[in-house]
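Below, in structure tokens: the form predicted on its own, a single chain.
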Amino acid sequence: MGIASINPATGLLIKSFEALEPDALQAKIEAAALAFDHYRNTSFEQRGDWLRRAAADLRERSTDFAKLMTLEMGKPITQAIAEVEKCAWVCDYYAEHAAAFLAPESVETDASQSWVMYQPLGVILAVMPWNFPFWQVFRFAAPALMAGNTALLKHASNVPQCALAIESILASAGFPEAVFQTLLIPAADVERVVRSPQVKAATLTGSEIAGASLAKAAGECLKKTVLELGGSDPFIVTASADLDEAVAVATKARMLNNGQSCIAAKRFIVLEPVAEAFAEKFVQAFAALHIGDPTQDSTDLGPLATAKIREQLHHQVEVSIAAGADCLIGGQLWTGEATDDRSGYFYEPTILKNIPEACPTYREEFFGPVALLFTVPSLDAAIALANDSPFGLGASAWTQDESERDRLIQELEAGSVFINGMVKSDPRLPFGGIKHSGYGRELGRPGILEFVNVKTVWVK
């Protein structure tokens, strides 16, 4: 339908919007060109300024803004309040840290003076999912504005609510016409925007095929890119873990955004010693979950966003089962009760286990509420197994055990390691994965080093 909002929980259009024509397009793309000329020389204090009052409308209009993000891709409204709080935070942490972190460093050598400065790329092309409408962009341009970049988002066709709402934010806060702009374009234009000469760098948070095709584009151009893709992370269960506090946090590890989040626990990987009780109390997890409507505060699980989503996820899930998997709990798209008339995109919670490793859905990232159970003999047997993926974004691993947390830490292959704790990203710490999840990095210093050219000066 290309760039609509349609409510997930019900499938009804809400609003079309009309993409950019070419000629609106360019027009966007040389004002933010134009912006940075004078933008780069305004003040760290200025900029943070403007920042700070973008966090402040956040947090004022948090549950507008979180009931934007329910009504146009299913998110539960409490998770969506606290996603909005998130992105005021970001915008604080960046205010009041950008200047040190982009502050000259002067480096001994045989000049008379030599320093290394930072100073900001350029226009940035911005292109973001739908899963953390806010979050995902704010995580972004924070730190790329104070950096004194200019940046133009691309945001998911889905959301184009989310996208226009996050630039008016953005203006009503004070930064300058044209230093943050929408793009409301679809896929096929991004290539173009990604080769026009007055874009510097892009970063994509989304699929292996979209942060593919634009990393082509951007190296053919010779621009920098960075990319937060895929993830399947493994979520490791000794015999020494806490037991229950590792059910609840992987019942919510699995379950946040809908299950929906690129760094949610999806295999689940249990040392045979406690693998029964495990699954035992992990089904009855699932079968607590309360499904239904995004917009009510008692809601676990809302809908998946899409009904593409769904149909794909519910394929993968029959495949797991026709290859040998079990399937403890779900398995079924959930249309509500008897006398609950549910036409949205809603899916049951589901736990298959031990998927067999012949069967392609192995190797594959689910994106919605599926948990993937095995068993294992050994820590050995745990931590290949977790390995033994094409992704490597992030692991959570639980332990009292000194000697296992270290091999953990130290073994497994992933952008960031969570012991007795849910994998997720802070402002305060860099945030990326390896492998086919990606590379570069966005959050603390290292995420606003990313867009900056690092110069060198020699001076005798």
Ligand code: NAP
Contents of the next structure:
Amino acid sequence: MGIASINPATGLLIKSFEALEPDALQAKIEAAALAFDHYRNTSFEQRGDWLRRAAADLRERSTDFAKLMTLEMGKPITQAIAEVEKCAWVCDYYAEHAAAFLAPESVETDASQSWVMYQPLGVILAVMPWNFPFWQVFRFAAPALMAGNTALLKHASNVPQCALAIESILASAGFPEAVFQTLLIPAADVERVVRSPQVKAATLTGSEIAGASLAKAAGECLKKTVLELGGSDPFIVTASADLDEAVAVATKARMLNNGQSCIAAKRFIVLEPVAEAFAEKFVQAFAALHIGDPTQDSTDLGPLATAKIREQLHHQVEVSIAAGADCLIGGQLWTGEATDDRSGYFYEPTILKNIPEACPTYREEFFGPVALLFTVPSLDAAIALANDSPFGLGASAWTQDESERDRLIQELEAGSVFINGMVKSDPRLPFGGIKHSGYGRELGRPGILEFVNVKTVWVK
Ligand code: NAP
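Having seen the form predicted on its own, the form predicted in complex with this ligand:
Whole complex next, starting from this chain.
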């Protein structure tokens, strides 16, 4: 369908957009490089003022921006409002801390004076996904711009209005022309941008295929990349866990963003003594979810973002059931609100128990409201199953036992471990994965250090 807004709750086309012609794309790349020449010399104070203004605008117009996200990709409106507010938070956070994060550090050596300083790299390309259309962009842009880089955004093709709104927010906040630009281009044009000599580094949040393709092109030109890719996060429940709280959080952690979050809990690994009780309560919690119009405050679960995502998810469910998984609830397209002339991309909240290891879906990411449930005899087995995945993004584990807690923290292969809580991003904490979940970090101090030259200075 090209670059277009299609309302996933109805399947109706709202607006389509022309992709940039090659000359217009080239002009934007060159403008970004030109803007860097002067923008790099602006002060932290000045950049912070602009970013704080963007934060204020986000807060003031949070409902408008939230509606735009819900319209283009279908997330429940209450979650969309929370996302806009979190974007304001990350802007304020880096406005406040960037100068300290990037302050020169004196180091004693054999020189009369030696120190480490941090300088911006130049034009950074960000390729971003549709699932958190504002948050993914702001968590890249706030540190990158505070460090003095200029940015080019290639957003997902189904959220062009969000992409243009973000460009407009940053321009209205005062960032000079071409410091942050949205490129309305298809994925096929990304390689050309990566290879442009003006572009110094790139970051991509999205699928493994897209990440590998961008990294290949960047690698051939020896350009740095950061990749935030998929995940199949484990959610481990031991016998000592508070079961009711674990079930409530498990449901939220799986269903957030209509199940389309990289750090959603996807594999629920439960110790035998509590497995039956957990499964029963988990099914009840899924059955109680309110599915429907994402613009309503009461909706827990809206549509999937595109028809293709729903098709792929349903295929994974069918393959898993055919291979022997038990379907405890759901397993079908949800058509509750379909009318004759429109139908959205809804899917039933689904729990699949014990997918056989030989099934191809066993190690796949399920990007939608489908939970995979496993029963294990011991903590050793739980950790082994959790780590038996190509991914390593986040992990959540539930226990009241200190020695179990210590083992889980030490032994889970993931970029983050949350004990008795759901995995979430926070501007103050680094975020990212290992294995096929990618490399590099966003947020916290590590996030702002990704796109700077760590320069060593030695003076005699
Ligand atoms: P996707 O297809 O990889 O799309 C993500 C972005 O990459 C879009 O802008 C897309 O553009 C672009 N793209 C697609 N193919 C490309 C290619 N070959 N070369 C360069 N760019 C390309 O991802 P998705 O499937 O829509 O998004 C869901 C995935 O993102 C899931 O796996 C999820 O776990 C992951 N994710 C990870 C994080 C994290 O922080 N780790 C956060 C959110 C999502 P078009 O839209 O034009 O195709």
